[in-house]
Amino acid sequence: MSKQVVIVGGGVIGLLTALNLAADVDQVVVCDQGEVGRESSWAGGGIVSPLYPWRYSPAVTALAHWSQDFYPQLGERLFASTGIDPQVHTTGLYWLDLDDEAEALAWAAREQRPLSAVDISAAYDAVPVLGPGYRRAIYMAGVANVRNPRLVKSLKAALLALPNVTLREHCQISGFLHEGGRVAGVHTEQGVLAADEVVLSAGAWSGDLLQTLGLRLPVEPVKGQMILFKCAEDFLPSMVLAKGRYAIPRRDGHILVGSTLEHAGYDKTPTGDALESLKASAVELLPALADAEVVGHWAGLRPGSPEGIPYIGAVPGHAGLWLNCGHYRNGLVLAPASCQLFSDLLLGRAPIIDPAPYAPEGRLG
């Protein structure tokens, strides 16, 4: 297909969109206001599941299931082509003392997902470092986590190896170029970038850019803070989640604990209060972390959206402009499916799933 595509935003959604389109269009340019992959895609935990999948709509579930099945081969493909391993690490996930355990189990039966109640003694046998006092557990086998900073590094490397893809970092977009009744590019600090199609995948900043067209996209920044411990490689064999906080083991013994949910605008400053709160949660969940070194503490901005349902598709009334944004807490989880669905729509192929729930039409103000 003879097309020039400009993608605004170089997080995992923008980068994977570019990778999916590159084989079928003439030229792809990815613009990011900073370094690609350094915002929420870098800052998140990388669990390849919504934290509480049964609490989401079927629209989120459909994307999540497709992505979960696809992630292992995506990781292998990127590792083979770039030498950078995204480390898709399958550990399973334990939820402890859930208030809505019955709903979770009913959802699993309905969706045919491998989630079941387990005796609490079995959870303690499987995760001996678990803190005392938990009474109930459910477990889903096969849940993986991806080492998201390495995922975006491998995506960047894969794109840099393609002759028809250009990454423009530190490239601020101020608005959209209109010609002949359609969006025909973007205005940047370095001049105009012309395009046949413009894709807005700018995470928490997507709403601000659409405002320049008089459109209201209900996507807003939601701050999340995380801490990172360094432990022995075999310290934590499975992901665990209780009281809204989770611990994620990486293959090399790093343990991620998160996260906060804060409405603080675009402020990404890590705070002492959050650090103490996360430490307390970490030690309650895994008491041995009291003696572990905190090797990192940071904050990122999620692209908050109503019900966490992303916007994927063409913007009505603005030919040439597309959205792939608003994934809220599940950008890394939903990225493979979202970007495949998006590519199907832009290229006119049969979509992998029903695109109707994600269509911007009727959802913009």
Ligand SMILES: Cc1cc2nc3c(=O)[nH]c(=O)nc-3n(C[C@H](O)[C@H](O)[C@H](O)COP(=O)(O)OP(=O)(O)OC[C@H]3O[C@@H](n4cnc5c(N)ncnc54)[C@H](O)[C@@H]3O)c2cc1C
Contents of the next structure:
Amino acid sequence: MSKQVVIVGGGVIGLLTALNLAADVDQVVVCDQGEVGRESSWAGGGIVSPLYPWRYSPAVTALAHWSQDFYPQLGERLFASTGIDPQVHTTGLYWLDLDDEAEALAWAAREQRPLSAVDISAAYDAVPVLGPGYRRAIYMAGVANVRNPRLVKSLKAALLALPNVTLREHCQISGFLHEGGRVAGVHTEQGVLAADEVVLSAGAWSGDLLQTLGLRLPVEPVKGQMILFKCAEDFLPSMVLAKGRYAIPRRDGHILVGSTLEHAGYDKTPTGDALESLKASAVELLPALADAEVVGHWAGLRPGSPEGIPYIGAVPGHAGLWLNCGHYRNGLVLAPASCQLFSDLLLGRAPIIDPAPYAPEGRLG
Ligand SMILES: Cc1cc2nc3c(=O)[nH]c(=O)nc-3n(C[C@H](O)[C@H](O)[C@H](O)COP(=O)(O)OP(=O)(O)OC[C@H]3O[C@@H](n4cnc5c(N)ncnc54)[C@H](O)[C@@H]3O)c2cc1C
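Okay, that was the form predicted on its own. Show me the form predicted together with the ligand next.
Starting with the chain above, the whole complex follows.
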């Protein structure tokens, strides 16, 4: 298709959108106000599942299932083409002492997911470092985590190798160019960048940009803090989750513990209170972490949206402008399906899933 596409925002969503479109359009330009892949997509935990998948709408579930099936091959493809391994690490996940276990099991039966109640002694056998006192567990086999900083690094490398893709870092977009009744480009600090199609995938900042058109997109920053430990490679064989806090093992023994959920505007400062609270959760889950050093502590801004349902599709009344944003707590897991669906819509192909629940139409104020 003879088109120039400009993508605003180079997080996992913008980068994967670019990769999907590159094979079918003339030119793709990704603009990021900082370096690509350094915001929420770097800061997240990378669990390739919503934290409590049964609490989400069918719209989120449909994207999650498609993506979960696709992740291993995405990881392999990126590793093969760039030499950077995103490390899709399949560990399974234990939920401990859930209040809504019955709902979880009913959802799993309905959705045919490999989630089942297990005897608590089996959970302790599988995860000997688990803290004392847990009474119930459910386990989902096959759940992976992706090492998201490497995922975005490999996406960046894959794009840099493509002759028709340009990454423009430190290039802030301040608004949209209107010409002949349609959006025909973006305003950058260095001038206008013309485009046939403009894609807004600016994560937590997407709402501000759409406001320049007088449209209200209910996407807002939701701060999340996370801490990191380094343990032996075999310290934690599975992901574990209790009371909303989780521990994620990377292949090399790094353990991430997250996360907070804070409405603090665009402030990304890690705080002492969160550090103490996350450490307390870590030690309750895995007491041996009391003797481990915290080797990292950071915050990221999730693109919060109502019910976590992303906006994917054309902006009504503004031909040439598209959204792929608002993935809230699940942007890493939902990215493959969201970006495939998005490309299907922009290129006029049959969509992989019903696009109606994600359409911006009727959801913008
Ligand atoms: C602590 C934490 C834990 C998480 N854990 C998980 C998890 O386990 N699993 C999961 O699936 N998800 C998780 N998430 C959520 C996930 O990280 C996000 O949903 C996802 O990264 C959003 O991707 P994005 O590309 O939309 O946004 P981002 O990665 O934030 O990218 C947006 C980009 O747009 C750029 N930008 C913004 N404004 C402009 C502008 N005006 N001009 C140019 N560029 C602009 C920014 O610089 C940024 O690079 C977590 C998030 C956090 C913070």
